[in-house]
Every structure is written in C-alpha cells, then in structure tokens.
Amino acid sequence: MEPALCDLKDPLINHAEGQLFLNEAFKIIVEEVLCKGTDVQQKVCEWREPDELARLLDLELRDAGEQQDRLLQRVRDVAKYSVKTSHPRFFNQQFAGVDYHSLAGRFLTEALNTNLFTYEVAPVFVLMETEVLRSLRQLVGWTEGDGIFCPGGSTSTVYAMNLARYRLFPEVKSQGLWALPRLAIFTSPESHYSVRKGAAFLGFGTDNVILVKVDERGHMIPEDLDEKIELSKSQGAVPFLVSCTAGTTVQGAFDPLDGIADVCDKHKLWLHVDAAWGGSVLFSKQHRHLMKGVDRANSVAWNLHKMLAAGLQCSALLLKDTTDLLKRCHSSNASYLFQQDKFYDVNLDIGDKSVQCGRKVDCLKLWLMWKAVGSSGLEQRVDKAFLLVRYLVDQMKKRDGFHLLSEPEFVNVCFWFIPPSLRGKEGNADYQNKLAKVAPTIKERMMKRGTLMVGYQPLGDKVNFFRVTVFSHLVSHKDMDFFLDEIERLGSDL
C-alpha cells in the first residue's frame, strides 16, 4: 500500500525500530560469522548448487516490504550460506582471518558513511589517511612522497601506469592517445593479470606488455629485462614502465628489486613494485630483506587486507613523487567541490588526486588495528606466518604423496598430492593427465563437505597443483596437521 500523503510530512525512518533491527542483526552477525565462522568444529562453507541456493535465499525483489523477523532470517541465511573467510581452515585466497579492531573500524566507517574527497565532509579521515600513508612510506624507506588508498591492488597498478605515462607525456591528458608514440610496459609472466588489464584499459594494448624471462623460482631476470628494453627501442617503441612483483600470486616470488632498479635507472624508466601480496614483510626485521631495493621504486602497491588481515579492502598506492604528480595527472578542478576560496587550507581537499568522485574510507580499519597492536604486533603476525609455513613444509616432507614444486620463499606453499594409485608411476604416458585431475577432484570434495578450502592452478607446463597460503593469525599447528590429514583423506582413493 502506498503511504498516505500526510505520512510524508514526517521522516520515513523510525529510529527506534531501525536500531532494534540493527541490534538484532548484529547479534546474528556475531553468532554466525564471528563465533561459528571461526570455530573449527563448524564448516568453512555450506555448499549449495546455484539453483538451490537461489531458491533458499528467495532473491526476488518485490513491491511490498517484509516484516523484521523475516528480514532477520534473511540476515541469518546470508551468513549461513556464505563462505567463512575468517575460518582457520580457509586457505583459498590471500585474504583470511579477522582482526576485531579492524572490524570495528569497518563498522564505524559504514555507520559514518562519508566520502573521502574534501576536508569539510571528512576532516578526520583526510588527516588520518595522510598519516597512515606517511607511516607506510617510512616502511618503504621514503621520508617524503605521496599516495592514496585505491579500490584494490589492481587499481593501484593502473594508477601507477597512468602516472608514469603522464610524467613522460603530460599532453596525453588533453590530447589523448593521438599525441603518443607506441609505449611499452615490461613485466614477468608471473606478475598479476592487472598489468595486462591495465594496458588494455588505458589504451596501451596488451601486445605492448612485454614479458621478461623468469628463473625456475619465478624471479624476473634483470639481464633479460635489459635486453628486452633494448630490443623494444630498436623496434620503434618507447619503453616507459617496469612492473615487478614482491610476492607473486602463485609461487610467492620476490623479484630482485635492486637489479631491476639498476636497469630502470639506466633506461630512465618508471619502476613500479606490485607488493600487494608481499609488502607486509616490510614490518618484519627478519624478513624485510626480501624487498631490498624497494626504496628505489617510483611507486609501490600494497594490500594491507591480505597478510595483515585489515579487512577488504585496504589497498595503498605509495609514491616517491613530491611534485603533486597524482593531482596534476587526475585533477579536473570541479568548482562545486574544490572551491579555491574556502575558509580552510584547500590543500586538504584531496579528492582530485583520485579518478573517482566517490571514494570509500579505507584507512580507519588499518589505523585502528595498528593503534591496537602497534608495529611490533604486526611484525609478529608476519613472523608467525613464516614459522607456520616452515612447520607445514617439514610435516609434508614426513608424509608420502606430498611433492613440493620448490622450497617456499614466502608463505605460498605449492605442492602436488600424489594419490597411492599414481605413486611410482611417474614414467607412465598418462601420468601427467591423471595427476592434473587430482587437485580439482579433491577441491570439489572439500567444498561439498565444507571441511577446508584451498586453491589450485596450473603454471606454465606444470599441471594442476595446490597452492596454500598460510598467514591468518588465527591458524595453529593443529590446523596445519588437519590440512594434511584432510588432503590425504579426500584423495586416498583417487
């Protein structure tokens, strides 16, 4: 029924009813997501086929609204049938676990519902983002610079590509691609796919993403980079950016930054370090050597929602630049937002650094977590992850059927599980074909039982293997033992 006209004289929201609903919904969230969702006795996921799941959720949107008890059941259903990414046995992606201080920051961010573009609407967060970015840059080794939080690591890399192009050819902002020669980007075949997506999106073309050779562990080879740059120049292209990786997605390899920086210095190219996955080693005195030379980069992408569990999403782009390149490249000077005669310092209106107008606050969750545990607490999380990986690898070596691709450099453990039926048959003509089917079959079984989640993939000429990323600070040795036991149980009859 449509509301009577007289109803429109008053607010349409009843605060008492709304806050009651919110309190009840919050109880369900705590029970289903934060209690059951972190309990090893509960399932990681409650698998349903898509048609069945759609029916269970009753997704259709209708003209009439529903009563609060029905809505609360919907909250419970969404929680029940969603994957519990905070579960100690969720190893499927490079985000996992929960930090309660960060989560409180996320709740507060949603409740405040502001836009991080001007000081007048987001005074706390303009200052907070500035301080968080400054602290992250210090870890990189820069005493000054710039930066911005982006909606994901892929966007951070796209920003870096756009900035590198603008620095070399500022006329592109007004004249477009017509003003440019053919530009070339260099990266490794094990880099994140965002480099290729960014090249397509920004108009460079994926054919102009030149792949540099890697060694057997997945590290970019600087000598081949140098050769590829020289070859590209001889073919009429203009090299302008190298995107290397600190912690590749699959093998967890760290490219040799110093050697790559030498090549970039020689050819005067922008050096971008995609440290979305591996950047958090900078908190660790023991492991930060993996990123030696990162201070020589022009830009660094770093996802704090990954190894540190700051919560999706928390992606920082850090820049060495001190010339306001970020704003010069992206600004449009919208006069209805960025008036120059405001009563406060208009340099605090940071929105024109972004290609977005609406930009979510992503700094609060990290700031509150960092305040709670300090840099030493974050260092402890990084160091614990490496210790857990060492334990897992040692236990694998004591069992039949687990075969490592290589010793892990980071917290990615890549391995094949060889079921009893294939052991000792490596020379058979159909061995690789049969081995390729093992990981997908085990994955299906674990998902349908809800006991575990871990990813698999092929790589080059290597058939499907498991990749477990161990970094959640909720994980224990018992979870590592369960992981191996469950892989054996699910694959023993294959």
Given for the second form:
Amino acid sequence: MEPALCDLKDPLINHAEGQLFLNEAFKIIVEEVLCKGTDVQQKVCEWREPDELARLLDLELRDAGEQQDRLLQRVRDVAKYSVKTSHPRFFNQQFAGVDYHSLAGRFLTEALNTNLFTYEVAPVFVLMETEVLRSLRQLVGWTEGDGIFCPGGSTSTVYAMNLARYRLFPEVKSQGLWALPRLAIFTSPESHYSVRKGAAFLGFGTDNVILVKVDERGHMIPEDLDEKIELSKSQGAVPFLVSCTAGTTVQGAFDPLDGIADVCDKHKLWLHVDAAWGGSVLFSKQHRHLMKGVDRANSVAWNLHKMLAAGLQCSALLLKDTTDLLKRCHSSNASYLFQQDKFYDVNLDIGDKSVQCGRKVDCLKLWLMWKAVGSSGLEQRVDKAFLLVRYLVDQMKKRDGFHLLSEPEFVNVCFWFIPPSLRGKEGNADYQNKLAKVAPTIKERMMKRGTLMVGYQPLGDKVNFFRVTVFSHLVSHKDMDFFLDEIERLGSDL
Amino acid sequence: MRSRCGGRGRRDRKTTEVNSDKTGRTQKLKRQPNQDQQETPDKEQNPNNTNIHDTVCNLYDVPLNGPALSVLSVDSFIHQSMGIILEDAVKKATDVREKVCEWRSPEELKELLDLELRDQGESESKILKRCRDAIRYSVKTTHPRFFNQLFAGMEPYSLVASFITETLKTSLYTYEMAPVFTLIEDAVLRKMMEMIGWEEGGDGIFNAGGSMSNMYAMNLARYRYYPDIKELGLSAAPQLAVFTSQESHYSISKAAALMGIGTKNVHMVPTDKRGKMIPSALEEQIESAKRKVRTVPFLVNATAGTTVFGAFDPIDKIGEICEKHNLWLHVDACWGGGALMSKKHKYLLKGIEKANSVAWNPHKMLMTCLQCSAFLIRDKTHLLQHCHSARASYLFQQDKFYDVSYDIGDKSIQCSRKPDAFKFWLTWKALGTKELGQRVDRAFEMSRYLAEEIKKREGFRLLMEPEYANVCFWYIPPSLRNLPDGPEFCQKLHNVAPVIKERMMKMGSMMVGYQPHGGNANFFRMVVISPQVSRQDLDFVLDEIHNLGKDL
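Please show me the structure of the same protein in the form predicted in complex with its partner chain, now that we have looked at it in the form predicted on its own.
Next comes the full complex, this chain leading.
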C-alpha cells in the first residue's frame, strides 16, 4: 500500500505548505499581472508561435509532481506569455481594464468555492444575486420581475429563446418541438452570432432565424421587421421572438427599441433585448436615451463584465415576468438537491431556475464594485468612455489616413487606416483589395511588437477595418494619441 | 463553542506578512515613473499609466471625480483584501476547529449584509468589512467537515490558478487572446483522453458545468445522425429518443427540454438495487421505441458515478448494445471520472473507451476549483466545430498571421469562455498523476472505513455497501429502534434527517446532505473527497449525528 494510504488517521495534505505557496504566488500575480500588466512601459502581449510557446510552457502532464519553486516559475511563465487584457493599450475585445474591487470579489469567490444552487450552500450569494438583479431591473425600469446570472451572454440569449417558446407552448418541455408548428425568430444581421447558435442548439434551426434589414448605421428597421413577420406568417411559420440589440458587436449600434416594441405588441411577440454590450448606458442619465423603450422588453441580457469591467463572466439575464416562468420552464425538481422538507423557505433554493446544475457565483464581484463606487461612480465611468471616444474621433479627423466608417454612436470606433501609398487612389481597381490587406498586416506587427492590441474585421461589403472599443477607466487621452501614432508607425510603409 | 481570539491572533501575524510585502511594492511603484521616463525616452512620453489619479485628472479637460484610485490605495486595497481572503477564507475556513457555516435566517442575513446598492460609493475600510462579512456568513465548502455536495476541500494549486485566471481575465476564443490557455486546454484534454483510453485521441472542450457537457453530447449525437438539424431544426429529424437510467443526473432531462427533444422522449431505464442500469432493460426499451412510428433512438447516456449512490453503470455491456443499434454512447462521468486516475479502481469504468463522448468534472473528486468540466469526444472529423460554429467574422478572421486552427472558440456555443483547464493543469503539474491517483484511492478507503463504522454502531443503517465515495445511511434514533419496519417506522424515520440537518447547520458543526429516494425515507448521503479529511472527521460525523438526533 502507498505510504499516503496506510494511515487514514491524519489528513493527507499539509495545508501550511499550500498556504505558503498561495502567499508566494500572490506576490507574483501582483508583480507580473497587476503591476506590469497595467504599466504602459510594458508589453501588452509577448507573441510566440504556438509550437514555440508549447515548448516554453512544457505542457506535458506527468506521473510525478513538481517542486514549489518550479511551480512558481510556471506561474511566472503563464503570466508572461498571456495577453494583458487589463493593459491600457488593450482594445481588442469588449472587455478591458481592471477594477480592483471587483478583482477582490473574484478572488473571494474563488476562495469560497461555492455553487448557487441552494440557500443552504450559498446563503450570502443567493441573497446578493437577488439584490443585484433587483437593482439592475430597476435601471431597466422594472419594479418587479425575475432573473439569473448566466455563464456568458450567449447563454442568456439561449434562455430568452427557451422562455419565449415555453410561454407560448408550455407543452414543448415534455413533448419536444415535433408537437409545435415551425417557429420563427427575428433579428438583425448585425446582431451577435449567439442568436444563430442558440437557434441551432434549441432545435429551431438557423434557417428559422430571419434577418431584418438595418440602416447604414446598423440599426434594425422596424418597418422591415413588420413586413418580415407578416411574410413569415403567410408562409405558415409562427413568429414568436424578436431579438434586438442594444450595442452591436462591431458598430455599437442601438436598435430603436420603442419602434420594435410597437411591432412586437402588434404581433404579440416576445421582445428580447441583447444589451450584453450596450446595457451599461443605463447607468448614465446622459446616454440612457439610447435604450429608450427597454422597459417594454420581456427580457434583457446585460454583461457587466464588458463595459463595467466586473470581470469575466458577469452576465445577467433580466426578466419582466412575475409568474415564475424561469422556474417552470427549467425546473426538474431533483430530490437530492431541492428537498421540499427543509427548515427554511425553499423558494430561496434558486438553482432549479437554471439549466446548469453547478453555477458560479458571479454577483459578488459586481456587488462589491458597485458598493465601492456607487451608481454614480459607474455612471461617471460610462460618461468618461463616451468622452474618450469623442476625443479619439476628433483626433482621427485631424490626421491624414484615418477614415471613419461612420460617426460612433457608442464606444466602438470603426475606421480604416489608409497608408500613404493608397491615399488618393480610391478610384483604382485594386484599391479595395489592397486596403483589405492593411489591417491584418498592422495587426500582425502590433502583436509581434507587443505595443497594442486592437481588432479588425470585414463587414458586409466593407473590407477589413479596425474596431477599437474604448471604455476602461484606466485609459487616458494619451493612450488615444499613442494608439493613433502607433497605427501610423506600423502602417506607414504599406 | 470555539475561540475566536485564537483566530484573531493568527490574523495579526499574517497581516504583518502581507503588509511588509506591500510596503516594498508601494515604494517600487512610486519610484517607477521617474525612472522609466528617464530610461526610455524614445519609447513614448506617456507617464506611467499605473498612476491612475494623474491620468484621470488630465483627461480631455473633463473633471472626473469618480473613484480617484491612486496607485497607493489600489495596491494597499488589493493586498489588504488578499490578506483577509488568505486568513479568513483559506486558513480559518479550512481549520477544523472553526465552524462550517454560520447560519442566519434569510431575513436576518439580509439585515446583516446591507445588500442595497446605492448612488454613492463606500470607503475602502467599509468594503474590506464587507469582504469579511461575506466570508463569515458563507458556507465553508473547503472545511474538512463539509460533506454536503460532490465537491469539497481546498486545493491550493488550483486556487492559485483561479487567482491567475481571474487576474489575467481572458476568454478562450482565439489563440491571439489566450495563447497560453489555448495550448494548456489542449494538453489537458489530450491527457484526459489518454486516461480514458482513446488511443487515437479525439476532441474536446471545457464547459460551464457538467450539465452543459451532457447537452453538448446530445447536440453532437443528433447532429451526427441528422446534420440538417442545424439549419432546418428538429423538423428535419424524426422523433428522437434518448435512453438513460432512472438514477442518472437530472441534466439529461433538462437538456432534452432545452434542446427541443422533450422530456417524454427521455426513456428511463430501470436500475438494479445498487443503482446500476440494467443492460437487458436498456435493450428492451430501445427495441420497443424502434417499433413506434417515427421514433428513432439515437443516444444512450451511461452514468459513471451516480449522484446519490455513486453507482457505475456497466459501460462495457451498454457499449455493446450501442454498437449493435448504432447509437451514440455518452458517459456522464462528471462524478466518477476521478476513478480513472486510480490504477486500482479504474475498472469501475471498464468499457469507457467505447464511448463516443465523456463528461468529466475535475472540480468534483479531483478538487479543482469550480468550475472545471471537461467534455471529451472520440471524433476526428471536427464534429464539434461543424456542429457549433457560426464563423463570426469579427472574431474568427481567416486572414490572420497564424494558424487559425488554434482559434478554438467556435467549437463552443458560448462566446466568452473561461480558461478552466488551467486550474486542473497546475494541480496536475504539482501533484502528478501518481498523487492524484493516491488521493482517489484514499477517498475510496475513507468511504470503506465510514461504512464499516456505520455497521458497527447501533442506530446506523447502511442503504448499501458503497461502490464509490458516496455512503448512504439512515440514522435511527433510540425511540424508533424498537419499531417494526413498516409505514409508521418509515414515516417517522423520514422526519429524522431533516431535523438533524437543521440542527447541524444551526450549530455549524458540519454539513451532510440528505434526500428521499424511490420508496426510501430520507437518508443521509456522505461524500468523502478531500485528502484533508481524516478518520477522526468521519468518527466525528457519526458521533455528531447521534448527538443531534438521539432525542428524536
């Protein structure tokens, strides 16, 4: 018998050693990730080709364990070769920056390692999630309702689809879709791809996601929505859900919620607002008009890990429903977990509202940050982001070679960088082809230099352009200047 | 019941440790901007951005009176909060002399926590107090007397990895965004496939929980047989039938409901008295379903380690039936997968290499922090990618400068996805396969020990011999011991476990789950996982149950 096994009398592991490791590793995390990772003098990323990186990391898992100093070196390596998403020059995604209160909340969540299924195992967080959801609903304009935190905005979209279908056809839960007519979902081509993924996953099929026309800025056109719904009905389908977007991924466009809500009212459709990206404008008195009409939605998906930097993942699904739809739709009443003869109010055992079993605590990081800075502090962050974007756009207009796709509505700025060799050559036949190659090359160069990270993409018939999203409260106008200088530096010879 | 003073004394020592580090760091940070400006004049003129206060004030002539975070206060805040976490949520939480939980009624707890979110922010000291409160009133799932769920114990290596992923804050969609974690996920998945015995390898992904993995299995299976489903929906397929045992996890039914298959198309196969699926019953059900018009069986879910009894379905035999009927075999090894790490016990999953897919949660038996759920698939045809992809051009550009097959995000139905594999990787690196296996062996030994003790003690009755780390038993208080087995006895016995549970939680001495099951009255289910648990803890559980319930 192994030595470790022969004695059950004592614990197998020595916690003092583990705690020492935690202390040492924390120092590295602070130094390498928090200090260096937010320092503009340091690189945003340390690019390595996959093969080389695999060698550097020594990934293989072996029979024997390793010494602590070796493991601490691994911690350093992981920090070194990872992208510093909190860095002020990281503009690649819809998350960036760091909020130290939410970070403390995340550390705490990890250390407490619990699951949100019952009040019994997560008393603090069951109550906290309820309160956070209530406060978020208040910002939407609802005094009542329901909600849940999901592992990402895509899951929130999936939930909205499932709830909308269940409300209309509750028998779907037991009978499946074969008992139902063909159902149709409406969204814009600029909406997030999770609508299509959700439709495939839930058995609707992506062909039953009907794309409504958008205007040149990317807003869904309510009149076209109305027409498409009528058309779909005439073809024998049953429209049941409109998923509109508050803050599209690429252009940051806000669909006109009021106009869409009118159409939904007329046809009695579930209105879901994917505000995963744009929802945070609700904190701002100045900018919340972008989501006018959101209170008329049936459901709202809002990712606080995006603009507000609560830390991945922090995705709230908010519901206007007061009939316990979420629970009725998802529950399966497992008797090993949701015993009905408990000594407290079992309505607090919220786990059965989810399609997950184990579900992470995502509310604490938001709650702690919100407590620390208050709604007014969060409002200022949102307002500041708009101002920074304004500054960036003004600077772009002053410089040669920066060409905006459109005036930004939100904190996404989409633009082409036209290198000197292409300026004034717009009429040339190969202009678009050449322009399409500019952004990928600049991107490669910036990553290899490690100075900056910003995303690019084509959209419809528009060739590759950059999309910069600006919202971290750690970013200053100097970072904006640097951003433009660096793109010029990297692309001037193209 | 215990000395809080002891705890305070220890905290003081720890805080000093943390503070001394903080002081050093703070000085360094304050020096840095000047130094760097002189040393790297050519790089750029921007002052060090870690000086948040300055940049905030300089911004485009806008007064920004938000949270004026100076580097000093940030640095000290994160150190102070970590000091609290390490002392209260790690050290005290795992100390056997401390309470497992500090029960408060919901109303009282709401008052204590002051949950409301307001317009104005609060001071740092207030926020730190809130951290302490959150810890104090939370259940200590890492405590050696926490046996309530299928996770327990504290694994420092995994916790460090969690801290790193939380700080690095990235998402696993592209190599560009998560180079390290993309490679690590791949390495962990490959090693897990090796443990399963897939010599040819396969594919896989880490998911937000085992329920999600079971859903993935269902979606892939139906897509393999009817690929048109993705575009056309379920109308492109006949009525599909799923088979699983009545002891299987509820996520199979939830998945069927969510994915439009419907719970009535989940066929519950009977189990033997140990909770194992009966293969002949499975085959009968498959054949009877096939005889129905328009019904087509496509998926069998076998469970390795059922939630309540810890039973292992006979995967080998079930695999043969699946082969015969050309059905997708999914093995839900979320709980039992850990046994694959043990040379001695892996026979329980014999035949798992025949599975088309496996769900395995290292956050359960192998103690990785929540969540760490692997979904593995024996497929080399990119089924996962074909089934789930949406090819978003803003994320998965095809004209990148590196091999875009490393951009694995489109395999998922999530968009952002946490790097959960890293927690398992670091733990595995630290302990090696060997020690992970020893821990699993020890958990088996522990549950055997507990079962033997239960048999020795008056008033305790096992439901069955444990097969895994679940030990299910009744406690029969003295007043019931002379009653004959019958409805009256059952009814009275049924009320015992809930009362003992209430009492243990109010005492805070331990946490053990109970449930009714089939026709059985409420019984306790002990789950032994953590290597921090010793024989004494198990003796304590039995003593404590008796103490709490002897007057009933």
